[in-house]
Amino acid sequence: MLAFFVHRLGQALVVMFVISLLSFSIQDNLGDPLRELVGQSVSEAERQQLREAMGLNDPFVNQYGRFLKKALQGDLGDSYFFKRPALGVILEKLPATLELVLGATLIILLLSVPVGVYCAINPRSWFSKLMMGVSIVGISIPVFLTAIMLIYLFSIHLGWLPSFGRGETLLIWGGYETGLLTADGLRHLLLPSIALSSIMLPLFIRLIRSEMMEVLEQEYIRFAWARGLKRQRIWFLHALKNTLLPVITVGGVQIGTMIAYTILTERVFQWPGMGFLFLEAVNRVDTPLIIAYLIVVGLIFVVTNTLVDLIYGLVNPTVRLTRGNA
């Protein structure tokens, strides 16, 4: 297990190096960062002096070397707009994004497992056919369109739920801001979570259904039927347990991917998270903030996938044995 962990850690470090390199390399294509710092009134000569002072005219290797050295110390530069460390600005918005992803994840888990299992056990029922049809439609509709429809139906037409913002929040643990502990915060969280979950929910329903149907055809399941075990025990203990093994891997990847999908959801619902901040940073050509966002999201994605691989290795020992021998 230790060798498997070291192997995955080495892969994670390589991926983070590539992410930092790609994130830093796009800064020259985002526009002139001096525009946000000094405006349009500064002469060209003064702009060149500032570029020299900031090292923007240095070769790329030198600029990246300085950036990597500071990044290893937790310094990703100062935001041009907020005039303070970009990493600190990102971390302030991180709780809102994580709570949005948490809400969407809970919806996916609570709905996909029972619906997927039912559709696998009763593939010919009208409900299973309906769910398969709805899942195809759900996969095809973009998240921003789903968000707009939810706002129109539940906020404008019915007036049941708020259409934007995070609602009332509380400060806990010396500065962590959360809306999960207030009724208003939960009401504001509901629609964005449903919209974000609509991306992955149909995928998980179809995945669980197909994996469960395949498991139910295995020899050990037929042997369990022959032994006269109760059907609930066969379905939920023997079949579902093995169905969830591939779902764990896919789920970890998709949950990490949802961090990136929050950009559109946060934009539509004006949710004050990292995605909404990233779009504002792009409009302002706030290069340090853009780079910090990409690195933080990349780190979350890498950590999530590493943990999923470790959990999968614990659940299925053949995985770590195979990778360890490789």
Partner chain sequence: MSRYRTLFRQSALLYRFRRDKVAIASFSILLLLLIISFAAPFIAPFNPYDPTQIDIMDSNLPPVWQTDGDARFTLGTDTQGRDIWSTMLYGTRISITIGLFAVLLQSLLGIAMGLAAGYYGGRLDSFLMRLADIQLSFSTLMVAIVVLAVFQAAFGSELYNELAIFMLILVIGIAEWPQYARTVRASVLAEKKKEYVDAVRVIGLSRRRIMFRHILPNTLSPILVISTVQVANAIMSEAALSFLGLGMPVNQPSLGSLINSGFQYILSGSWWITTFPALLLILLVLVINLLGDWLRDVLNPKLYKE
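Complement to the form predicted alone: the form predicted in complex with its partner chain:
This part shows the chain on its own.
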């Protein structure tokens, strides 16, 4: 277990190193920090003096070292637009994005497993055929179009659900603002969650179906039938547990895509999350904010991937976490 974490930590460090290097080079190249600070009306000589004083003429490694040192202390610079620490600005928006992802993940998990399993067990039933047809249409519609269609149908046409924002939120522990505890917040969450899950859900239904159909052909399933086990046990324990292994792996690979989809979803629904903020930061060339977003997303990415590996190790006994080859 310890070896697993050491191994994982090594990978995490590599990923974070790449992100920090990328972030730093953005900081170096995007706009001129001097102009942001003092404006245009300063003479060239004074500029040079200021550059020297700020250490902008130092060798790359020194500057990167300083950047890293400050970053480790949580100081990623002040946002040009908000005039506040960029990390703080991003973290305020984190709950909104997390709740959106939570909503979508719940929809995906609660629907893809039963539907995928049903389609694998009854591949010839009309429902399975319908699901296969619907799911291929589902994966062919871009997330942002699903989002627009949902707004058009449920907000504009039917007027049932709100089309933008988080609605009413409650401040709970440590500045964490949640929309999960108010009816209005949940109503606002519904459409964005559906939109965010709209490509992953059919993708996982198809994946679970095909993996499970393959598992059902295995000798150990035939042996389970020959042993006279109840079919529920064969399907939902013997077959499903083996089906989940590749599904978990794919789930891990999809985390990055999920984060990208939050940007699209948040833009359409004007959901006040990190992705929406990131797009604004890009438009305003708010470099510290862009960097803060990249670093936070990188951290989330590393943590979730570690979690996925841990879960995989728990389900698959042939993976030894202790040997560090997970």
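Basically, rigid core = biggest C-alpha set you can superpose within 1.5 Å across the two forms. Numbering follows the first chain given and starts at 1. As the structure is a computational prediction, the values presented were derived from the model and not from experiment.
- After superposition on the rigid core, the Cα atom of Tyr64 is displaced by 2 Å or more between these two forms.
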